[in-house]
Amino acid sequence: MAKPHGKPAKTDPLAELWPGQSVPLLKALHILTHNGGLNADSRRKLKQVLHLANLIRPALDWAFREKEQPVLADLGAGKSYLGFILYDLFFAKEGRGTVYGVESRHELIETSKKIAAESHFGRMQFLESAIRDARLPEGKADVVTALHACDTATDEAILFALENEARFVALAPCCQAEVARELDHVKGPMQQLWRHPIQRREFGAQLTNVLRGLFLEAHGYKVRVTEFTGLEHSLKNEFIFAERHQRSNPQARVEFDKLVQQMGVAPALLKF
C-alpha cells in the first residue's frame, strides 16, 4: 500500500487554551512564542499551569459563589504564571477579587508589576517580601497556592494559610530537603530505608508531605493528594489540595504527633 504523500498536519497550539484566553499574556509570560506558536519547554509549562487551574477550580468557584470580593495568595509566586493565569481565567471574566503574588525577589516583581499593567489586571497585587513576612491588607485570604514553594517555603505557605483563614489550599511541594537532613542522625531499626542519600532524600520528601497532610487536617482541613502532571513534565509533581471543614481536628493530631516520636523528626515550623 503506498504511504500518503505530504507533511503531516500540524496541530493549532491554541487549540490547548481555554477560551477566551488571553495570547498575549501567554506571549508576555514566554509560554507562547512572539509567533504564538509552542516549543518543548513552552507546552510543557502550558500543560502544567492548566492542569493546575483545573485542579484549583473548586476552591475558586467556591469562592466566587460565597464571596462578594474573593482573595488569593499565591505565596512564592516566582514569575507569577500562575498567578497570572489564574486572574486572567477567573478573576477578569468574573469582574472581581484580587490576585496577590507574594515574592522576595525584587526583579521578578517589577516584572510582574510590568505584564500586569500591560494586561490591565488592576486587580491584580504584588507584595515584594518572604511568605513568612507577608501580610495582606485584607488580613485573610479565601484561596492559598503555592507552586513549587522550595524545602520550608511549602511549610510558611501553611502557616501563612491559618494565619488568614484560608478556606483552600493548593501546594506542589518542591526540594523538601530539612527532614532528609534530620534523618541522617535518626538511629535504631527504620534507618535501613534512609542508609543511602538518595533514598533519605526521597524519604525525607515523602515522610516531610505525610506530615504536612495530617498537620492540615488536625487544623481541620480535609486533604487530598494526587499528583498535577505527568512525571514526562517535572519530577515534582505532588499536589496538596486541602479544604478547612472545621477548626481542629483531635484524632489527625494525635496521628501526627505519633509519627514524629516515630520517627523522631518533623518540619521544624509544623511542630505543634
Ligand SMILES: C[S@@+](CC[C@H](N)C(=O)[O-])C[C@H]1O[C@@H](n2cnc3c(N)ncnc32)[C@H](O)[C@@H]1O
Second form
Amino acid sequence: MAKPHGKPAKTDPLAELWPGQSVPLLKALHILTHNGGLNADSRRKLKQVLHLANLIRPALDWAFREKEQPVLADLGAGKSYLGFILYDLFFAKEGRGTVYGVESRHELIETSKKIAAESHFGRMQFLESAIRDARLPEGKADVVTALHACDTATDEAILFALENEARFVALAPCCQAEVARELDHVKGPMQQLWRHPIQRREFGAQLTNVLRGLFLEAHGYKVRVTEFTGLEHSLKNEFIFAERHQRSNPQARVEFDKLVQQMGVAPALLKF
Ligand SMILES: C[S@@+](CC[C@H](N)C(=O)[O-])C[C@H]1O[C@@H](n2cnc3c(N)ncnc32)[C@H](O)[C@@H]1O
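Got the form predicted on its own; any chance of the form predicted in complex with this ligand too?
The complete assembly is shown below, putting the previous chain first.
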C-alpha cells in the first residue's frame, strides 16, 4: 500500500553500523550520546565516517591481503574519528596492523590516547607532530589518509605518502588559501576567471586539487576524483583516491609542468 503523504520516514543510521561495530567507542567519540542516541551533529558525523570507511575499504582489503602487519597513517587527524573507526572495523577485527594518528594539537593527541587506552586499541599510536616532520617507526605506510587537513597540510600529506611509499592515498582536501592568494597577482587573458574574491577562492581550490591529482599521477599513482559525500554534509566535497601502480608517469609530469606554466601558480610544496 502506498505511504500517506507527510514527512519522509527517517532512516535509522544505527541500522547502518557494520556488524560488530563498537557502540562504546562511538559513545567515547561523542558520535553517539551516552544513551546510545544520535543528535543532528553526530548523525552527520556517523554517516560521514561510515561512508568514508566504505570509500577506503578497497585500500584496506588490499593491505590486509598483501601485508602481514599493514600500516595506516591518518594525517591531520583532529579527534581521530577516522582512525578509531577504521581500527575498530578492520584492525581490531583482524588482530594485526597499526594505525597512526598524526596531529599537531597536544590536547587532541592526549584525548585520543585516552580513548585508545580505554578501548584497548593497543596498536593505535598517536604522534604529536606537524605532518611534514612526522616519522613512523616502520618508515613505511601502506595507506595514508588526510581528511580535511587544512590548506597546505594536504600537500604535506601527499609528500608524506611518497616518502613512506604508500600504496594508497585518500584525501578530502579542506580550505585552500595558498593558490588563491597567488592568483591575486597573476595577470593575463584568463584573469577574469578569478577577479572576484569568492571566485578566486573557488578557482584556486579547483586548480590546487587538479595539480594535486596530476602530481600524484606523475609519481605513478592512478587517481580517481569523486564526490566525498552529499553537499548537505560538507562544503569541502572532493575525494581524491589514489593507488600507486608504477614508479612514475612522465606524461603526467609534462601535463603538470604545462599547467603550472600556463597558470603561473602552484602549491609551493608540490613544485618539481
Ligand atoms: C579540520 S580538522 C580535521 C580533523 C579530522 N581529520 C576530521 O576530519 O575530523 C584539521 C586538523 O588538522 C590539524 N592540522 C592542520 N595542519 C596540520 C599539520 N600541518 N600537521 C599536523 N596537523 C595539522 C589541525 O590541528 C586539525 O586538528
